[in-house]
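This document opens with one chain alone, in structure tokens, the form predicted on its own.
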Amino acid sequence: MDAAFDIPTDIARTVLDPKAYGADTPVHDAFRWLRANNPLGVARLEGIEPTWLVTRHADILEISRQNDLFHSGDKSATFTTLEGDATVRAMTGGSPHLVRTLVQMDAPDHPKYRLLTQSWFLPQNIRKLEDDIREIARAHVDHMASLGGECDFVRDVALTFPLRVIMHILGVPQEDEPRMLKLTQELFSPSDPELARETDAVGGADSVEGLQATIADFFMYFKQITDARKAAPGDDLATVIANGKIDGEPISEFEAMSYYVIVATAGHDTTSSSTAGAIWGMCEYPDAFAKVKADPALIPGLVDEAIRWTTPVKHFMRSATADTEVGGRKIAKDDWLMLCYASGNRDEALFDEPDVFKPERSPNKHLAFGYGAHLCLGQHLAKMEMRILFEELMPRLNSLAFAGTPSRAEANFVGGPKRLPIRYEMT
């Protein structure tokens, strides 16, 4: 990595710091500087492997479409320190992964494992769930209406609505949903003192030991589900995973447990963040609320803009399998690259006024679901859930405003609104 491409220390530190994502403005200021001055540069900080920060939409696309050249599974698929990587490898016997989900896989395994559940998430199949999802959405809108014109939208609606949907699909009993929510928050926000798992391990809430304990709890829970679905298969996604086969052989318990974890966590947390992001955006930009209120045909646009503006998945990592070139920069074999989706989704080259929340934005070629072979399996479900919720909510919502200071999770991997106090009038 040519030192001429090094990123200023303060900019690199901001992009990698979970706290900067909680504050939001510093990280977007850093991304804006990078896109203008060093869009594919090297973060070289003490305690980390030198890392290319990929901040332009076009470069993220180019890397994402070349899955043979840029692998997800050879190194950690999410950013970590040298110490964190060494700890994980010591725990796993050399693997950089505490779990092995679709996110950590490359061909030939990735397409085979993706095919296991892919049919469940195709548009023609999730349409069968529309009535069930609408019933769940109406219950949440009714609950919001019962709260007297003020609520924390994250706590009272956004967290539980997609959670209920994905647990219904997965076959998890409703009484276990709070446990799934808590474990998800611990997994995705290990640096946030409010959401992280309490641990006495060295490194505190940010420790790999804490993440391992959370994953162990997930595995213990889903082992019971697996045993039950093997004994008595049902019509749910858990049955598909429990009885899944690759090349005619049952998938390993570790990979089955990992599969449950990605579906049970990513299947609701990202949608929760985007759903809250839509309300946050309409509070911050009242004209956006007025436009959607006046024209329900804008609801699909509201959904896509909320996903772009929030970008719940902030990054994934890739490593180069051979010497190559991207954006005029020479990338060497084994170089580590961070795909900065939160930056790509605000790229001025593609989005007019990228920091402004515009439900009417069209086209909206955001990267929030990734691109290429790793395109999010649940994207159609997520967008359908959000569309249905806002189809139920917007006709009844007559006014909307902040009722206090909102806040975001301190997380540089997956995160979004953590607290969203609002004041509203509903019919």
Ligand code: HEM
Given for the second form:
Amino acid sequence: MDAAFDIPTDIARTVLDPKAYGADTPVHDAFRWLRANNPLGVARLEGIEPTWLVTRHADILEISRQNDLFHSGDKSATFTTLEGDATVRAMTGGSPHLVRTLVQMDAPDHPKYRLLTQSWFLPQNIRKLEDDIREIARAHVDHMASLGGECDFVRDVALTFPLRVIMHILGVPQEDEPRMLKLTQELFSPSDPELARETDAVGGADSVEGLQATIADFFMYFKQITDARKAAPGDDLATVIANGKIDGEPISEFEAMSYYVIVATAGHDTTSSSTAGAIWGMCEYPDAFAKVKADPALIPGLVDEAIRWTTPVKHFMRSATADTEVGGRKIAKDDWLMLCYASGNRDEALFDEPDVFKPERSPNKHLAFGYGAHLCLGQHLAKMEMRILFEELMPRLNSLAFAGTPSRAEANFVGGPKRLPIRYEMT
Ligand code: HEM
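Output the form predicted in complex with the ligand next; the form predicted on its own has already been displayed.
After this comes the whole thing, all chains and molecules, with the earlier chain placed first.
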């Protein structure tokens, strides 16, 4: 990695700092600077492996679609420090991953495991969930209407709506949802003092031991579900996973558990952040609210714009399997790259006024769901859930405004609105 491509230390620190994502402006300022001045540069800081920060939309796509050349599983699939990596490897006997989900796999395993649930997630299959999801959405809209014109939209609607949907498809009973919500937050926001796990693990909640304890809790919980679905198969996703076969052999327990964890976690926080992002966007840009209110045909556009504007998955990592070149930069075998989706989705080359929330934006070729072989499995489900919620909510929502200062989670991997106090009139 040529030192000539190094990124100024303060900019590199900002992009990697969970707090900067909580504050939002610093990280978008840093990304804007990088796209203009050093779109594929090296973050070289003490305690981390030198890392390419990929900030332009075109470069993120080019890397994401070459899955043989850029692997997801050879190194950690999410950003970590040298110390974090060493601890994981010590615990796992050399693997850089605490779980083995689709996200950490490459060919030949990845397509086999993906095939297991791929057809379940196709639009024609998930359409059968439309009525159940609409019922859950209506209950949330009714609840919002009952709150007397003020609520914290994150706490009162956005957190529980997708959680209930995902738990429904995984067959988790409603009374266990609070526990699942807590575990998801602990996994994704271990650095956020308000969301992190209360732990006596050495090193605290955001240490590897803290995360390991959270994962162990997930595993313990889903073990019961697997056993139940093996004994009595249904037509839910939990049944597909529990009875899945890879190369003719039953899926291993560890991998089945990992599959539940990825679906439960990937399917929840991301969708709730995007749902809250839509409300945040319409509060910050009242003309967006007026436009969607006047024209319900804009609801799918609202959904896509909320996902782009929020970009709940801030990054995934790749490592090069051979020497290559991207965006005029020579990438060497084993180099580590961070795909900065939150930057690609604000790329001026593709998006007009990228910081502005515009439900009418068309086309809206955001890459919030990634691209290539790992393209989000749940994208149709996420968009369907959000569309249904806003189809139920918008006709009844007559006014909308902030009722206090909103805040975002301090997380550099998955995050979004944490508190969203709003004032509204509903029929
Ligand atoms: C707005 C909501 C969502 C966003 C922004 C999002 C984002 C992403 C991204 C960026 C990836 C790519 C990972 C990579 O390239 O390494 C991904 C993969 C994945 N997502 Fe989502 N996701 C969302 C909702 C969901 C939902 C609702 C589910 C399931 C119910 C889900 C399940 C998955 C799974 C299983 C993968 C792994 C696919 C693979 O590696 O082959 N996601 N998601």
